[in-house]
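Given next, in structure tokens, is a single chain: the form predicted alone.
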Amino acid sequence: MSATDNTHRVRLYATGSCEGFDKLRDSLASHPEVEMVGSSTDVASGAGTLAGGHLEAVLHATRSTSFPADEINAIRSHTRAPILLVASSGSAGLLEQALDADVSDVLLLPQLVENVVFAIRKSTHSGRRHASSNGGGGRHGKIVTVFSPKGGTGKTVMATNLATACAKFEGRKTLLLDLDLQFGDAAIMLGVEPEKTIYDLVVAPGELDSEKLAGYTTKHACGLSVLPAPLRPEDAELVTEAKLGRLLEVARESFDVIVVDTSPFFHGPMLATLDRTDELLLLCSLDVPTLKNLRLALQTLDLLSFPKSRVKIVLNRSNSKVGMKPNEVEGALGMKVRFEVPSDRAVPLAVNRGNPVVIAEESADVSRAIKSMAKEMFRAPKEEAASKKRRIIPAFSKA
């Protein structure tokens, strides 16, 4: 199976014209990541397709050197899909006017087709955040994503314990979503044996709502709800970006906080999760390979236009004596470490017993650090602004 066989193809409609647009449109029509639904030289001719509700992006070309407000408004009257504006020339204020008018991106030709495809895919992952917020005055849960671009950093331990702390010690209605779809271990670390997984949920017939979601989660003794990864790696392919997006929106309506454990890749499910993530915890450890990968991850987040204000660096096993200090991590990443979580032999013991360390050893330094993180997530904005300095939990006292 080729690398592109499992890639979601973006459903794209092209409209308008400018110098070089015909060539770009033809290249996109044959690109493996794009499904060209159709094209027209003017918006009116494509009205029927634009209003179909199945488009994921619109590429609109203009010959105008200034912002074509009338053309964009005409497209907006038919669809809410992201719009990318293409021009062969433009004024200095074109980009600023476009962003003010809710245009996802402006592309000045000529452009490499791969750059255009990247911009299209980025646009489909932006502007969807908090889609459920228009639905009224119910819950609007906070999505906290735990991510590391390298395995072995303690990501699942962190996610399971953070979710447990939110449920047990902060009294929040919490969902732990295991999106390490091929090899997720969250259920094992919590000592639960689920009857159903996220795979069973997404293949179940009918519309997804809060009641249906509740029927597919497994309850932990601390009150935490868990939606585990599929049991078989091959089932991961059926958890599509669209289904995951809907799942997260419904989860927001049902829970105060959704803690998402992830795999170490920027693949479709991760991008769909980032679209809706309120707080991204990037796990780091005191070793050079992890730092290198984390720097690349931060660069990728920049390209995806993910707000830096939502990123928090978590230094795991921060008291390990390996010849590197936290300030060296900060220097390498160009960001402050927000949380330090010390190493503790209680962690592997708790993992092997299937019992979160924040419950098994409540007074341990590692437990206090994670509980502090959980509390931080629910601070009022003024409190949070006043506590921007790194939160340090003391290392062990020697016995």
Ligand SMILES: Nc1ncnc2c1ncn2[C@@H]1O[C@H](COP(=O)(O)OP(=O)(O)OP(=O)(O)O)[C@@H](O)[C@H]1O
Given for the second form:
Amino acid sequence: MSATDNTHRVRLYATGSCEGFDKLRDSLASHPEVEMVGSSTDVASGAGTLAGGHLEAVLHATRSTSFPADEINAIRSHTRAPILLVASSGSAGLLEQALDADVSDVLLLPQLVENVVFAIRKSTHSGRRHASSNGGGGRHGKIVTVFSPKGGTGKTVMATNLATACAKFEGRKTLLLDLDLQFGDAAIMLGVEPEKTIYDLVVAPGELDSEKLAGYTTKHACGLSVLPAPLRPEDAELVTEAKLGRLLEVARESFDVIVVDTSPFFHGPMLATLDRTDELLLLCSLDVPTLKNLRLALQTLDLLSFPKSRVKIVLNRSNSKVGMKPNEVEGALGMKVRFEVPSDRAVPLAVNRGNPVVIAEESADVSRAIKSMAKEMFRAPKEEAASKKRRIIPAFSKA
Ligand SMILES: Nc1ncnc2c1ncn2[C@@H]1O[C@H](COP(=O)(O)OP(=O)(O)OP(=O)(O)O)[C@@H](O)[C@H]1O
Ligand SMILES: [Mg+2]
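What about the form predicted together with the ligand, after the form predicted alone?
Everything in the complex follows now, all chains and molecules, and the chain you saw is the first one.
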């Protein structure tokens, strides 16, 4: 294994032009530490990817010899990712002006490609530090979205139990956000009776901040905070993408992890959530229609430039005897199943009692599987890379 095999590849977008930039861009595109998400000669043509491409850095080349404020502002209107400015010649004061304008670095060409990669890595690292030092309490919570393009696959069971496991067994400050905006039932599954929902939060006047968010969440006995779906389906449309985007940013500042339950659709709020999702748990079951829809969902995610490395396939009811094996799922999806969660009668019993199965039947196989998923979410990247080589949840034999 080479030294770079385990290195995270920086998701980079290249824009603009200057002398020598084409050559540099090509070298970066084939560099093992860089994932070139796209490029465009002007900022406007790259708007879609700049806004939604989960970028970690933007490399912008300019022909201007003075500081190109308009070009940088145009990039900033789409993304908060660190920007590195490249030019073939620069005036005195360019560096100072650029750094004052929140540009991470200025590189005058020609440069060795290794030096440029080093500068890009440095900018993404200080970008992360900056983000966490700005967040209230220094947090930068992880957003874990539970999705499946098919109804009834177990999204709410998984989201509620995973969030409970994070709060109770991993001791993490956890928020469960119910984004099944029309018919969400996360609160019922947890047995909480909320006074307020996400609807009350988005229609409340004034700026949203951590304190305000805390005033709208309901606490479960295990320590988990819950922000339920609106009580009436017609109120769902008031949860706009912009409001949700802000909500997720604020939630990140005050929680270690935000588990998002969803409906089986790629609607606006779901797209806004995907833009901020660190880990997407795609739920699947051993049936052909679900697999067909999951393949389509994977294609849609690809079109949205959602990074594949953030997708984890979860096979629910993995031990069901229905004439299909987990490895056939892997074959059909072209992806490894990362977690298997068995079917267990304890689940519907717990659902009907409004008590998460990870608490009601702590040592049941299904609970152990979900608790392992929660633990896995907080593993250091190196440990995670090592564990990828094997199936994390042992095969369960119960029918
Ligand atoms: N591992 C499991 N073992 C046994 N029953 C399960 C399991 N997972 C889910 N179920 C059952 O399947 C039913 C549907 O689950 P759930 O409500 O979580 O699905 P969903 O994907 O959220 O559905 P919707 O798309 O309607 O929101 C639940 O009543 C639950 O009891
Ligand atoms: Mg559901």
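Positions refer to the first chain, counted from 1. It should be emphasised that the depicted structure is a prediction, and the values quoted were computed from it without experimental measurement. Basically, rigid core = biggest C-alpha set you can superpose within 1.5 Å across the two forms.
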Val337 C-alpha shift between the two forms of 2 Å or more, rigid core reference: no
Threshold 2 Å Cα movement between the two forms for Ser66, core superposed: yes
C-alpha of Arg276 moved at least 2 Å between the two forms on rigid core: no
